[in-house]
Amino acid sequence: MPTLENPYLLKAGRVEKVIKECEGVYTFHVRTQEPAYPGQYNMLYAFGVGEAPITIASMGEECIVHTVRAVGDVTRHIDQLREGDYLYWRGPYGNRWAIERAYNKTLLIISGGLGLAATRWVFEEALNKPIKRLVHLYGSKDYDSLLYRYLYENWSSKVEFYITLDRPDPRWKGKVGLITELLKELELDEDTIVFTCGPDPMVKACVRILQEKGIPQNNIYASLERHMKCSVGTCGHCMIGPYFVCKDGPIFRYDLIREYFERKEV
């Protein structure tokens, strides 16, 4: 992975395209040649306001893609950027998805809500890797919260890509129900590799089902969402057990974090 000589170095790129995904969620395509890997994140910067960790959703030709939901002062500021503005960040930080473990096996990706932004890039990478079977489950709370609708047709034409909504909607003709119901319907090999990102209760529930299907915990990887402030493992805001999510993660093999992740207070 790229090594940061100065982890505090601020970088800048021109916003080339902005896509409104849904209310309060925008995707930014930003000009840059900075290297990164699927699973990593940047600390996006708003002058005079602060910074926020945002996963790298994809990487195009000389372009990095971030999807940002406005939930605080920094992200509300960033969501006001438009084509021609400049986005500032430091990074990339964190580790990457262990996609090579899925070569010649089944790779199951489970994404909940905005967690799809954290799995999109590795999913796109997997389309061109020697994966025996590629399955992606995506759960959204409702129709209006769906991300990347413009990509579904292409994804569905290539692999098993299934979507479910928690709530029914007259505009939606697909599955309705929790993502765990989709997972229960799948037949999976016991050596399946699993990548997941989403709310903690979703991840925990999916892990229980995966174990019932005979998939060992060391085949499951989860990208954790925590309160990352410094991104270099000093402030301790993001710690889970002995691990800094910002520096040791955000992606963890499940057997390594299960003891801490499944505690009620974590």
The other form holds:
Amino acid sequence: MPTLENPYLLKAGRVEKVIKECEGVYTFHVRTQEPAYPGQYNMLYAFGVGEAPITIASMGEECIVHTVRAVGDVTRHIDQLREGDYLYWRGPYGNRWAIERAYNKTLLIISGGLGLAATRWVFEEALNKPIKRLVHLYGSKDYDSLLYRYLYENWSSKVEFYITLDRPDPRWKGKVGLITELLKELELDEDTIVFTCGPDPMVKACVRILQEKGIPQNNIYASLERHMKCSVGTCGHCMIGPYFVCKDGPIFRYDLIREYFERKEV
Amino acid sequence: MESKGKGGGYLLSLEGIRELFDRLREKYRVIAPKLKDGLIAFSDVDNFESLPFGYKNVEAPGFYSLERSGGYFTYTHPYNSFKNFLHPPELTLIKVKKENGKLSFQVHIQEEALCLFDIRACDLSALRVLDLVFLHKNPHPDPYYAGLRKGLFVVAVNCTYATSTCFCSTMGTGPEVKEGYDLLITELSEGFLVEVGSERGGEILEKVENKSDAERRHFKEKAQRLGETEATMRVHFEKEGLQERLYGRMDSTYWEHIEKRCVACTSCTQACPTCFCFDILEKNQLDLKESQRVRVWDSCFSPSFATVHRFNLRQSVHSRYRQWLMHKFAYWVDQFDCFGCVGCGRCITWCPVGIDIREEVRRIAYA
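Can I get the form predicted in complex with its partner chain as well, since the one above is the form predicted on its own?
Zooming out: every chain and molecule, the one shown earlier first.
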């Protein structure tokens, strides 16, 4: 038996840039030359605290971009990092968005909350691909939780990029209401390809509307979030039905996981 | 005497078996059954006298006891399994040191020559299952498991007795050991039939003096004894088509019925030789200069097992039981091309409320 690569080894990268997105959410640009693809994630490590799976939000000049919300012990720790510090991680893990399926078709991206971090990179990529029509719906719970404000102008100048807030705000002149309302209003052809990432209930509600619009389930892809510990398909925590979200996902064609995703407590 | 290669057979006396054990002890760290706290337990065994000869384990749902018996290998499998040694309950994956704000990493992969002395057909099947999980059907083969597994020498023993919780014949894994061994022992009236399953098995047996060629009648007696063992077990459910049946019963109300009994204690998953789930914990030094990332067994019955942030995706105990049973008999087949259950019956014996998985599978899939 040859010596096996150790999947638990961590690598280090210098934090080149830190952007405060909103209260408790930071974006880190971390130096690396490791190849990765839109849709994949890394396990970010905090010394003495543990690891957390974080999607790769984008790829810059020899940098990976991670957006981290301080919700748990690990993420709270990572959000303390500043320029010049080192981030430790392992990865990339998981599959990628099937962007080729959207060539010469309509691509609809639906992002809820921090889910935008999981769709941002594939969206940026799609801007330069032969996509017939590119639409991106982004729902945020309130004005203060909006991510990547500095990118909206560029995005909306190129494609249909719509934002809606769950709660109204005097500073917000745009749409207010759930993302499902925005989706209902949208005219879509039946062969639209859909990429979505957001809270489970949002994904389920959007899929119902998409079905009403005649879009088949095998055109819909969802990036799921589950309890991932090892990320290499061995620890068992992230299982949903017969799938390991960490290695078979995190992106699933909806018709393949519907059985398990929509059933309670699977 | 001329040496025999793979497929050969010898008749050994008890003295011959002792010799074999001692030869193995010279080369390997031997893991074998041993009497421990009123149980037969897989343990490190240094001398032949420690083997629990003359005992048999009597098991039933939620029940275990030992009785005296007349022969030698008259028990079935130990209460724990080889899993404790190849996938230890606690194992350090990586040591992290912090110096001047920078981290450095140390990995120690244990590579040890282990010998499993006296492993039964069900557990040998479980070993093949874990090989698939950790190595052959894993895109990131596990180097820790591989290190301990690498040189493993397997002495298998055919069961000439089955306890009431055994159901290897239902799962098609026993009682006869058919493959995956270096040496295979069957206890007979005249002595012990030892069959050779590998070259190195043949080599070690060559050094044993107390042996003679096995004859046709010895193989005949082996077949007869295995037949008798099998006859004491009944087939509890049909394995063919079970996966599809279970997929069709995910919404059955029977799952909730199990919740009235299951206390989610995790005993079944600890005792199971194929349950592989683990957690990774941080073990920190108080001065925060060193932290170890430690892999510890976890269980799908633990309350936090499927928790994402604050949300527990499997809040109810019956959903955890469903996860466990569906994994063993349905999901596992999709994941690893085999069942996750080998019919050893440990989960039945060690369930504090005596939940019998054979009965639950039958009721869910076939009632």
